[in-house]
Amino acid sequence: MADPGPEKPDTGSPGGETLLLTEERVKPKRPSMYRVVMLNDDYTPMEFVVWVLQKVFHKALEESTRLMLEVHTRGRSVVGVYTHDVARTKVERVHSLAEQNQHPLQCILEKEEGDGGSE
């Protein structure tokens, strides 16, 4: 048998050229941001919503006390700015303790502009 000469390295390409991969780097886009906001009404009590600023936004008192001034002068306020799920989560938690103790208040959901982010 014959000696073939050394061996040609299988580079994956025909004719034997060296390919050259550059891996490609996708940079993940942000998750798009929400503004969970609090609406006023005539019913609800300012310690009720203080309370629940506490609870569930994690604010302190000094905090919870100017957003409900906030909410209760201007008729609704920002009270914190969440993706998606954490948003709706809070949303959902605040109805769920307004309705346990008979109360009106609301919070909404709103898109913040330009966040470069998709839903």
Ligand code: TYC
Second form
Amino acid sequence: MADPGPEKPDTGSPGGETLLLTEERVKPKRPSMYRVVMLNDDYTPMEFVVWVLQKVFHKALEESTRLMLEVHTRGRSVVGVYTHDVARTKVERVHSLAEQNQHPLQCILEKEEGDGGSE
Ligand code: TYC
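Same protein, different form: I have the form predicted alone, so give me the form predicted together with ligand TYC.
To see the whole picture, the full complex is given below, headed by that same chain.
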């Protein structure tokens, strides 16, 4: 008679594996979202703002022009909504490009309300 070898340890379930699923694992929370708001000023050239909107926010020329004019006439406009890391990186890129080109262009982050909760 052949030796069946060492016995496998009993893991307590028929497949030999124990699977634990908790509510947290199957229902991850949505991350909080942040608006990037572009602010108007009297000095930054319009073409520069349009260029930044294309380069940093990947907007087409028409949409960039529309957003720039909205900021110019209303004082501010939401140019994108992202997770915190992405939004912060975009704000940094705008400020860095503005500084390199000696323009006072500013944009800010605003947290979306009623967001990032369970469902
Ligand atoms: N107001 C600026 C001008 O007249 C243009 C401008 C538009 C500046 C949008 C900033 O976020 C801005 N040259």
